[in-house]
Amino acid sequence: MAIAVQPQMPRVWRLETKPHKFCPGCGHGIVLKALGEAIDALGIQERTIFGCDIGCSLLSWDFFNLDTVQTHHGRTTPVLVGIKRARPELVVVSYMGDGGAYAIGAQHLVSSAARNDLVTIIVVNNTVYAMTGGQMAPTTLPGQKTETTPYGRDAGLTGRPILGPELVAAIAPPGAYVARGSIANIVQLKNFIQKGLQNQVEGRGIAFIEALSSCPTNWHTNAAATWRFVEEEMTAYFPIGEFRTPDEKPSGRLREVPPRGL
């Protein structure tokens, strides 16, 4: 007799919208599950506002039983900052991809970090503009082939990939929380996101979490190659860890965290 095992899902999930709309193998669902578990752990569902932008992240607009707003590409952070200033008791989450954060939205990210806005920003880094066909993005790795770099990204012509957490950690005032996690370690990623939400709840400052993610559809990779790219090639350029915690001053150095699986 077969035993049906009911998977444990975050209470904040909107069950009628599952299975989700992301491509098979996409990492967005894992990142969003980590966010949902963090919201559950803190018990902040009733006062959390979720914002997403145009890009693959827009498919999360009905993911949660939360008040949600979708914004123009790259404009999620200033919209959520406005909500937070109008309603300081709310907890606001700005969710976007690397294009929305580091390209068209870069000026908003820099300004928000400099002001130490009380928002929690989550950026999903999959190294490509995924929704529009897999073009080179601000995070495309040197030598990586995309639709617009068929021979591999030439860093001498296009520059090197943007290091988002390092950028925010360098300019944010004391009180900020900055980290980079990966879908390869959902427990660690969830802890980073929970710390980021807690930082906002306690009124300490901005929280910024980047999540290394997968896009086999545009990488043209099978399961093994996809996981290898996330765990080996991406982490070789984008180190995992906490870059700023609210109880320490900016140092420009990565703060080490326990290894994967802990």
The other form holds:
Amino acid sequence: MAIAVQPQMPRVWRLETKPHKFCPGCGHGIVLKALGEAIDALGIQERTIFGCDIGCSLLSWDFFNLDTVQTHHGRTTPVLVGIKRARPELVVVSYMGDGGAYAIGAQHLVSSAARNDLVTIIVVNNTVYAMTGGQMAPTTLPGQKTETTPYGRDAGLTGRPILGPELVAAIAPPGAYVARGSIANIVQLKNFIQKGLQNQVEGRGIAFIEALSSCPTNWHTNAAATWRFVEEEMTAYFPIGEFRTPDEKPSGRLREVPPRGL
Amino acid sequence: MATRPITGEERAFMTGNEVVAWAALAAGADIMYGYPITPQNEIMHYWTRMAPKYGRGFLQTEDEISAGFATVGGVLAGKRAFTATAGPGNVLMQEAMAMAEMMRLPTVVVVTQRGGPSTATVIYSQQELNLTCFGGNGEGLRIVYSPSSHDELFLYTIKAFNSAWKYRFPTFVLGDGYQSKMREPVTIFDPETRGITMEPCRPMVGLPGLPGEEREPAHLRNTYNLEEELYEVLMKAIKAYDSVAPQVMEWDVYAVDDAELLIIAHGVVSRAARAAVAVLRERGYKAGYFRPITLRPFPAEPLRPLAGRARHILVVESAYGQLKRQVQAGLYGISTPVTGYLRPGMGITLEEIVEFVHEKELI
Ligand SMILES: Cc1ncc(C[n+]2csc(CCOP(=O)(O)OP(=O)(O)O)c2C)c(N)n1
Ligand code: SF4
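Next block: the form predicted together with its partner chain, after the form predicted on its own:
Let us now look at the entire complex, which starts with that chain.
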């Protein structure tokens, strides 16, 4: 008798909404799987609030058996910070694309990092604005063609791709956890996300994880070219690894500031 | 490098977003600042493909707050600068447009309305009328054109640049998602061949000469310390707005001379309204049609006598009374009853209008 082998899905995944709504070959599903497994491993499903942005991340609004808020483009982090400040016992996850994190929501990211907000931020870096049809993103690689850089991104005109984890690592106070993983290594990615959630649970500081991800739809790539882009071209520019761990002193001249009255 | 994107006239079959990009090119727009949002995206897509060929610029900003303020900067530098947005992007842009209003800056914004409130749908609506006409913290000293066809989209995009620079008020082309994505035949042209001369632009900062010695430095401000000071500046702007309003106002009418039922609509919906009037006329009913082309300033004066003569007014819009409120304010004191066929975020067909007229026995 043939036994149908079901793929293992994290417990926290909401089966009624599967198969999910992302395009075939999309990296979002893999990142959400890593997140689901991390939540399972920590046993925090009951007190986790999931927030997603506009952008393809919004397609995850009913992805989990978690209380979920889908909010405005770039504003996910402040919404989750608002929840966390009001109910510190909750674990909040802010999930968004690189556009939401580094362009329209950059001020929120910088401010949250500076405040060391107790949130876990996961940014899916697919080098494009996917949902709106493939325009340039803050992470578009030099020379990469998009709908608004039809002749290839000219870094001289539009700047160099933003290095999110490096940015957060440079400004966050001690206690922060910052890493960059990739959908090409789901075990490591899950480990990073789990550490990021743990950091919040232990009240140490902000956790920021960027995940290198794929968008075959807007890259116009087949499976082989998609993986080559993620594994070779993206990782050449965006190094994988941990940039800050909570027990480590931040680089530069960041120091704990003693509280002072006005 | 080529400078004239269109010579003479050309017939084309294209989407509204493409029409806007061509119109901005033909109008001699120098630079676009933008942030992606549906249904406006292809304006940027077409612009980024064509602009380098004609020496024009583009910058994708980090959000609409930035796109709006960068457009303000482009205008201050003396460039025919513009941007395009929709929905929540239009909301974010109001901060910059309020500044443009205060400082009398000729900014141009193309709005491709989508469903609201908030992020809502990316498809279509007429719900950005209030926002576009009155969205800033101020008095709404703006010019807002509502085109109904691709030919008008082309014409009024060009006109927006001219009105902005002539009257020095922020100017908007209030399109919508259907216009953005729909293809229809259009005649695109070089403005000069139609006798349209583009208003000259002039820089307000970075003028030649050593400031303080060879010329007065430009000290432009948006902040006032005293109530009286602000009041004076504002009243001057309001007076200027009121005095140019009669020249700026535009409207369209059809079969109104003996109309007992006056149907009022703007933008694409006015096409259904006009067609509904034709059907009602065929059936022997005295229906007429009035369309404000400028929503700000609102053409109340030409509307009042027609409304006074009619027995009933029907406002048809893909919003819940945003146009109807403008109509009622404009008709204050006239006792003709006003009914609304209000479908927020929904398209409206001529059949629906005719059916509604019969069902409510408006004629
Ligand atoms: C204020 C505002 N501006 C623009 C948009 C349109 N918009 C929707 S999704 C998106 C880009 C999303 O890109 P990214 O954040 O990188 O996520 P991805 O789709 O790639 O997952 C934009 C610009 C919006 N919804 N709201
Ligand atoms: S458009 Fe790209 S990012 Fe969005 S769901 Fe499809 S593959 Fe994923």
